[in-house]
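What follows is a single chain, given as structure tokens, in the form predicted on its own.
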Amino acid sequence: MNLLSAHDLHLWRGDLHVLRGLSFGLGAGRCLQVTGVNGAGKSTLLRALAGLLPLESGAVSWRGLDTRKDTFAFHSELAWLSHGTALKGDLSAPENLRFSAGLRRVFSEADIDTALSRVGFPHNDGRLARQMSAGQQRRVALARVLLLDCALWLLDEPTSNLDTRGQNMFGEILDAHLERGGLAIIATHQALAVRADRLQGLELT
């Protein structure tokens, strides 16, 4: 069973059809990979799919419902991130996350400090974000992903600057994710570690 699907999705921008008839659906414990060239529209989908950019026409549901419907409820479930950080550069990481997902979720300090271990960030670390180098900041964003403990996520290169240990942390986040019955559509050329039968891809041209 399909917990979220999108029918036939259509977008432009300006003169550019980027989404032409997209249609797919995932079910709980498996991942959607979203390949294509740069300016396929790859995050343009995935701000589609969360609401951010309007659709000309088509719908995307979630447990039956269209989003547009309830975006509260629809917003509840899902982490999103970008390919930028999104932190604030005069913040810590515990600051950061404190911050972001403090406004959607109540939380303990111990939750911060097991979300900053699980990717591998010292939770006593004192460095403001602009301190951290890209690949620190990318793993402070991680860790707001899994504080917000969203059955769906929608991630855009979530291991853009991580080194061959962090792609191997996040392989084992996700994994888990899936293994909860969460799901994932993940913008990515890299290859991701998780169980074949859980992987979909998806090439946008």
Contents of the next structure:
Amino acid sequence: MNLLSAHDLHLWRGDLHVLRGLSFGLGAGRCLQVTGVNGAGKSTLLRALAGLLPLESGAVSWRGLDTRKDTFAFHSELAWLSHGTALKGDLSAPENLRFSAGLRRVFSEADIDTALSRVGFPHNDGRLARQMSAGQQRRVALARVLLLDCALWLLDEPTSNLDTRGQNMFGEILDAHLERGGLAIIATHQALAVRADRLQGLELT
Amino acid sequence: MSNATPTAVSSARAGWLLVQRDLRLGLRRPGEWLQPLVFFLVVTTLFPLATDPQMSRLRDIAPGALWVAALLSSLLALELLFREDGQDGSLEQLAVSGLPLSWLLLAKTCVHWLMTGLPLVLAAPLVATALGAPYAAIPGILAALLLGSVALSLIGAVGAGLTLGLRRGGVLLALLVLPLAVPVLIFGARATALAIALEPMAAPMYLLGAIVVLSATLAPLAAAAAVRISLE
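What would you give as the form predicted together with its partner chain, now that the form predicted on its own is on the page?
First the chain shown before, then all remaining chains and molecules of the complex.
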């Protein structure tokens, strides 16, 4: 049974008809990998699914309900990661997580440590975000996704700037998320290290 | 996704956390809130230099000088209100947080006022005295600037939201906000003039209060709509 369904999505960006009658469904424990050439509309699709872009027509439903009718309920189960890491340069990694994921979920300092260690971020690293490399910032942003503990992940190029070990780490946390019945829609050109029976592909042209 | 249902955060706690975050960021970047304050002090200091420095003349222009300087200082700071959050993706995170965006933006606007509006209010006695206002007028001037600066921050949040994604949005921001700020300027300057004349200033203060209430009610909703449009 599909938890997330998209039906006949249409969206224009200026004169460009980016989403042309797109439909798909995604059940628990499944991952949809969105691919396509640059400008094909991968980020646009993810933003439209998240409700950041209004659709011209079509509908997205979550647990059988139109996401536009109960946006708050949908968003409370959504972890979103776009190109921007949403990290504050003048805050350390734990501070960033406390003040971003903390807006949505109650968790302890130990939970922050656990999330950071799962994404391979060094313990007791007191550096400010602006002093971190792009890959380290990405890891902290992924730690926020873990802390949010949401059923649905919408991730746009989550492994950009990550080294090989970082990409393997992402494969592990994604697999664990799917194993527990979570869903993920991921726009990426890189191969995702998840079981083949959990993976669906969607190529935008 | 854990097996246990994650504990959600109330809107009040989320707003408080956002206030804490922005205050902490502001304290780590003093330049951002010192800039409008210094601008306010410099502009009000220029008036006596450019006009006849007789105290009676200065006292006459004091309300206008104070309020125009406060308005321009407020504009200077407004560009910073949502810009960084828009650029780094934080506003997107707020928009999909499952919490009312208008409430979160109100929390951000409160911090913005604390960092940029309140210092102007606190500096006002010094500036007003330098412009020849009697000491007895200071409480009235403080009260008028307190209400006026809150209204300017709230009104400015709508303009800041609308110009979020624009390059060089500062000019457009001024064009959008200045007309909306005219009532604040008129009633604020009138209240200040009455305070300096040591006359009752209840009427313009009530009107300023009404503007604050109206702005606090409508501006966060308008700012949230503006931010959502800018994020598209």
